[in-house]
Amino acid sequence: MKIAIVGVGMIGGAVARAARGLSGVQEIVGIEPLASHAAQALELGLVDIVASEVPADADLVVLAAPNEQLPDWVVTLRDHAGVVMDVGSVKGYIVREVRRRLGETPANFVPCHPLAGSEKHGPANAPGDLFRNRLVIVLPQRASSAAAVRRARAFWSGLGAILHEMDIDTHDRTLAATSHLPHLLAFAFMCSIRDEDLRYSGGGFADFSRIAASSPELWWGIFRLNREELLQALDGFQNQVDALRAALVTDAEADGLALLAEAAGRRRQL
């Protein structure tokens, strides 16, 4: 099997490194416009070659480019003989844009989203076990061929992932709450901290602020593309902040403790 990976950054590099352990993988081709990433991917042995376009004989094409570029790739590869799947964080934008331009998503296209990542950047930070025992959401479209869906599922299963199917609207609404909102809050939190206070930070600060080191360009793109769902999630969060603030202002201990206890219980359950 020949695999082509468009975008050999941290996620694309992790796909490449993990795919090395699959039987039958003979060649991994990287398509990476950033020269430093392309050179690192070659030096680290993540890819065998770097090409300017997806090879016609690739059996599987993994689109790990920025989210806003993914519709262009899906449209370009609509007649490709291999299975095409993306790993983007926002699905509604991709599918709607492809349908606007083509009328329907191609039969070879299977949207996917591995719920795994890091605040670190580039192929040098791509682990080989990033997807093991991690959830990968597979989102077959009405035009996706059964064979393409089977191959996509088999690939992620081979990397040790746990598979779950979901529709795109539920995906974007859910990920707005569980992924996009936490990143937005971490960025906002770091902007609120004074430089002179940073030397006194502890473990809680480190845990909460870790993802604020993520790529600003990547995450602003995600925020924009899932704007409506993220704004709804932000409204729900604001309601909880307001409730806690009201309990503090009025010294309503029972109300404050009830909110904290509910949160602590849900986190322990998770």
The other form holds:
There are 2 protein chains.
Amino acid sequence: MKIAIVGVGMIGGAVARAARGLSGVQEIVGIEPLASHAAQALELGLVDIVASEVPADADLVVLAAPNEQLPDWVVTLRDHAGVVMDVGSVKGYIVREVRRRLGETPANFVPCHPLAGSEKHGPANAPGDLFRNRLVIVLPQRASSAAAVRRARAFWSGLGAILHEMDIDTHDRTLAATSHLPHLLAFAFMCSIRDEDLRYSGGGFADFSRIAASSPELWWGIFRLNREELLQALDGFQNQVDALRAALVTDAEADGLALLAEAAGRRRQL
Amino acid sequence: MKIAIVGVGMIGGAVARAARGLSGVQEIVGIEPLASHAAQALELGLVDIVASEVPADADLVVLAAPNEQLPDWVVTLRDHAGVVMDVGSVKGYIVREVRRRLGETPANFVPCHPLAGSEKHGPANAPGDLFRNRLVIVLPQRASSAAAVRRARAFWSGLGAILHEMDIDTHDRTLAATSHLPHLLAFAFMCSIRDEDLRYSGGGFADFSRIAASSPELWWGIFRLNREELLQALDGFQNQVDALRAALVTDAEADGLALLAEAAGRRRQL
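Form predicted on its own already given; the form predicted together with another copy of the chain follows:
Starting with the chain above, the whole complex follows.
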């Protein structure tokens, strides 16, 4: 099996590293325009070769390029003989843009989203076993071939992931709430902190704000590409903040305690 | 040295556990009205005995009771021969209430705040070495005796903590921003999450929301007791959320990226 990985940053690098452990994988080809990432990926042995184009004989093409570029790649590879999977955080804009240009998504294309990541970036930060026991959402399209979906699922299963199928709208709404919103809030929180207060941060602060160290470019892209769902999730959050603020201002203990208990109860389910 | 600990929950239990390692500590007495906590603290060997009152011959009294009860304890122990320290998260209301009742804070009283904790509670969850290399804020009052301040500092130093002095107003404003605000936001965030979305939480979600599993009673108390400072910190956060929202709605990439870069840069300083 020959695997091509478009974009060998942290996630692409982690896919490469994990795929090394799969039986039958003979060659991993990286497509990476950033010279420093390309050199690192080669040096670390994540990829066997760096190419400027996806080889025609690749069995699997993993698109881990910046989100904005994914529709272009799907269109470019529409007739590729291998299976094409993206690993992006937002799905609706890809499918809409590809359909606008091609009328339908290609049969070889299976959108995927591994719920695994890190605030770090670059292939040097690619963890060795990022996908084991982590959820990978597979989003087969009506035009996706059954064989392509089967191979996509088999690939992630081989990396130890737990598979879950979802439709595009549910995905973008769910991820807005569970991932994009907390990132936006953590960024806003860190903007509100004074530099001189940083030294008084305890473990709660550190965990709460960890994701605010994530790449601004990556996350601005995600926020934009999932804007409507993110704004809806933000409205939902804002309602809860307003309710808590009102309870605090009016010293309404029963209301305040009920809100905190609801939150704590839900969090303890995790 | 005999140490009395009023309230042997998670923090009081951690103080007891850590104090066991100090040379010269002969007896640790717990004052704990909650029968289950008292029994656990004895069983775990955190305290040697559970008493209903603070022994007159205690050299050090650590007040780790619920925040609301701290002013009462300081007033009750105003003539105690030992050093009295609280470990509460808010300070202004204690000092104001004690001054209102006594005219001045007692000479034996040294407010302290170890910046260490956990979302868990109860003595069974008391970590063994909670204070090593953690910041403990010591807040000597104008009426605190030099000897009391010296003994308070020596105690925390003995537990491996890093000491920092601060005035009450700076403490309450700083902690509102670095601790109370993220707790409020994490609680509000968890209120806004649908139960069915919980299974799609990744590592970012888990870290961001961890503190929302904290005790509702404890945190409602902290929010109330530091209400004015917390509302100010919340206003500052709200301004940043509004700026991010505006950038998103108008697709103002330069503004959005600048906000995210400021947040990421500050977080990476940690």
